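So this first bit is one chain, no partners, the form predicted on its own, shown in structure tokens.
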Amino acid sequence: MIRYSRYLMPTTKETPSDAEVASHRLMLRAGLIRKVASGIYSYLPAGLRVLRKVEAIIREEMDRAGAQEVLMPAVIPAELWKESGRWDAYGKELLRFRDRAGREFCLGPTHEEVITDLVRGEVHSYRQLPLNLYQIQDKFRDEIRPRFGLMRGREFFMKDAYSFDADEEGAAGTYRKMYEAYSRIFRRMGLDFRAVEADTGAIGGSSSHEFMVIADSGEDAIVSCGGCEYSANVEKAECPPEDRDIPSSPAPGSPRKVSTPGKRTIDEVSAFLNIAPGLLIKTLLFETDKGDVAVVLSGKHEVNETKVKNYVGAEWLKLAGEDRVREITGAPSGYTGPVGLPVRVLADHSVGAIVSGATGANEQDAHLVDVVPGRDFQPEAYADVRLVEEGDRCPRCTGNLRSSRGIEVGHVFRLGTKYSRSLSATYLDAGGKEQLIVMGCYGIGVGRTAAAAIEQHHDQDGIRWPISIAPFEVCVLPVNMKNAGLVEEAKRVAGELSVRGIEALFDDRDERPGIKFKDADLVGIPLRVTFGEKNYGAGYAEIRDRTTGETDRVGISAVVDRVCAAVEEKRKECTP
């Protein structure tokens, strides 16, 4: 039993001006965190209790999956990052500094290099594999725009695990095992989530899944099929080829140039030419480290830059600026087209569905009509390079895709030999031949998961924690601290609950009942036991469920048993 009067949990009525999302507002108002600097927070006792509960669930499931806990340094020497090639590639989010001897270091945003260095020094035989190591540790990423409290901070707690297998088959088995462990972790936290196919990004590797908590405030757009299990981040979501758009008249003999003065956008051109946006062949020019590339797609779709970057195999990609567009096409942007374009041309599948369309003429105030893809221009390939849209056909079945928003709380990667090759992490197989270790990595944002739980579980009065990660399970609340008998009875109940393994907060503050009620709702304690003077005089107390708002009037002698039963029922709801 913890006494509220002696506990540092300073609640506030005011909504912080810089708090944009519910979790940030409520964590500050409920006295869980306090801001130190942009994207950097202190965790107060109740906030730390939540984090420790999240960590405990993660540890239990990681240990159950056969992983072993280690702890690596937050400060990493530059040599390791240079050896992997990420010192320059990672970008400005990597906080670099020098020690007093002038040696370069960074604050670790992730630990692939450190763990690979550890394993290459200790693992030498196939008999030592497979191996799965994890840590729960402080990370730092120098975000250009930290926001949303713990959702996008610069300093944060993260569980990162790294697996080491002898071959791809073993690595695939470990990946499945970790996927299942993550599913159990988030189910135990009472979260509604989806595991979606995702791009591997800066971590690299052959494939990955993001674990997304479904919430309207989520930064990530995801799609899922109503007819099968398919789910994906929009950056990764596949778009199957479209049916060809057969015109009523036969294909024309050759393209015709038409004047389109001042018409540059899809809407302007389609309206001027009186054709559907889907019959416009939109052309976008990109600069990459692999050279310039033009991407053409139907005017009704938007380009997916991640897909283009991956197809080209580029380290970086950016939309060409006005000067570069003029240099390549001889015209301002808005009039670019693939016919006669002197750069490589990559076409989306949607272009293959256009039998006869219109496109820019690479000349100011002019477009070409009656353009036939494959005849008037020949792309180097047709590929999936567009963003998926609500209602698109599922790439796995005949169903249609639905859009939703999600908060990424976990990510699992199949790394292959990306890091073991660059850092020479090898082992000797049964025949004595040297082989590269096959790796995977698996991350969970600890604080981010807690914040995501709030985004999914809150109302106008405050947080509604799932009981498995709530700072307390029960709040025992006497309404009048001057009534000695009432207070003593409430204290006895709180004490008995604690003895029976229930995490109880005893609100012994000399405050008005309304303040106590509001604070209990704000902090989000799942159950509240109220000792009011009228009910107490009649031998009763009230048990209120924070999630449903339901209140039961229970005889004082039965309160402890009823609360224990209610807690047990809520715990079962968070059992995978």
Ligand code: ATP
The other form holds:
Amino acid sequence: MIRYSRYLMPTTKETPSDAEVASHRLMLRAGLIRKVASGIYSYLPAGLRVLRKVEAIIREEMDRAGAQEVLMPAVIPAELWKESGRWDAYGKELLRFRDRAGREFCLGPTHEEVITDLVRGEVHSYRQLPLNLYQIQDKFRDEIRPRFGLMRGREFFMKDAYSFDADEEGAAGTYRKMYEAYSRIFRRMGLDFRAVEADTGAIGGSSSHEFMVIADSGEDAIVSCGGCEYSANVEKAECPPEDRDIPSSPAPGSPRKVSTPGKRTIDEVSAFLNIAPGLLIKTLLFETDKGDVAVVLSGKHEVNETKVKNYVGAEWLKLAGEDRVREITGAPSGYTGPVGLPVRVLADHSVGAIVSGATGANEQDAHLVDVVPGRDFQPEAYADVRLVEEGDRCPRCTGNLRSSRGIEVGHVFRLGTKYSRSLSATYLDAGGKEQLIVMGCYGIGVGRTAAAAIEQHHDQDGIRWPISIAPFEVCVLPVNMKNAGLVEEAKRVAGELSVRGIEALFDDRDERPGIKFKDADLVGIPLRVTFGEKNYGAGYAEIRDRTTGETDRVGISAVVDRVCAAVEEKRKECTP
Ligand code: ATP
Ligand code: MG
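One more: the block was the form predicted on its own; return the form predicted together with ligand ATP.
Time for the whole complex; same chain goes first.
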């Protein structure tokens, strides 16, 4: 039993001004965390209890899946990162520094290099595979925009696991096992989540899923099919080719130039020329490390930069600035078109559906109409490079896609041989032949998961923790500390609950009842046992459920049993 009067859980009434989302606000107000610097926090006792519970669930499920716990250092020598090539590729999120001898190091944002180095030193034979290692460790990423408290910090706890298999088939099996383990983990935390298909980047591991907690405040946009299991991050969501549009007019011999003074946007041009946005061929110029590329797509759609980047195989990509657009097209932006454009042109499938459309003339205040893709310009390919939209047809079935927002709490990724190749992690197969180890990696943000749970479970009064990750299961609350008999009885109940394996907070603070009630609600303890003066006089106490708000008046002798049963019930709700 923990006594609130001696416990550091400094609740506040004020809403912190820089906290934009509920979880950040409530973690501060409930006295769970305090900020030390941007994206860097101290965890107070109750906050740490929550994180430890999240970790315990993760640990149990990792162990159940056959992974073994290790612990790697936060400080990593640059050599390992240079060997993998990421010292240069990772960019500014990697915090680099030197020791007193001038040797370069970084703070680990992720540990593929360190673990692969470990494994290449220890694993030499197929008999030692498969192997799955995980750690729960302090990561550092110098995020450009740390925000939302623990949701996007710079220093944060992550569970990261790395699997090593002899071949792709083994790796696929391990991936499935980890996917299952992740599903169990988030179910045990009482979260409403979805595993969505995720982008694997240009280097392309073979598959990847992000585990998304559904919440309006989520930073990720996802789509899910109403008709089947398909869910994907919008970065990844596939857009199958569409039906051909009805031509606005029969296609004549060649494009015609029309004057469009000051009309640059799709809406402006569409209204001015009286041509539907779907028949405008929107043209975007990108600069990439692989050179300039023009992307054309129907004016009713938006480009998906991730898809373009993957198609081009680029490390980076950015929309060309005004100066670059003028250099390439000879016109200001807003008048770019693919006809006669001196850069490679990549067309979205939606352009393939246009029989005859309009586009920029690469000349100020002018557009071309009666433009026929394939005749008037020749894209190097038709590909899927647009953003998915609400209501789009599902790429897997005939259903339609719905959009929602999610918080990425976990990520599973098939790495293939990316790191075993660059770091030469090999083994000898049964025939004595040297083979590359096939890897996977699997992350969960511990603090972000706790924050995501709050986003899903709160009301105007505070947090409503799922019991599996609540800092306490029950708050025992005597309303008047001056009433010795009442306090004694409440204390006995709190003590007995502790003996029966229930985590009880005894609110022995000499505060007004209203303050105690508010704090219990704010901190979000799932059950509250109130010892009020009138009830106590009549031999009763009151049990209140934080989530439903239901209260039960119970004879004092039955309170402990009743609370135990209620806790049991709630724990059941959090079993996978
Ligand atoms: P994001 O796109 O949100 O930056 P990421 O793709 O960089 O995430 P991973 O590298 O896959 O994330 O990291 C694994 C997990 O670590 C994520 O699923 C998330 O739960 C957590 N995580 C990543 N970055 C942060 C952060 N800045 N603060 C807290 N948790 C984080
Ligand atoms: Mg990131």
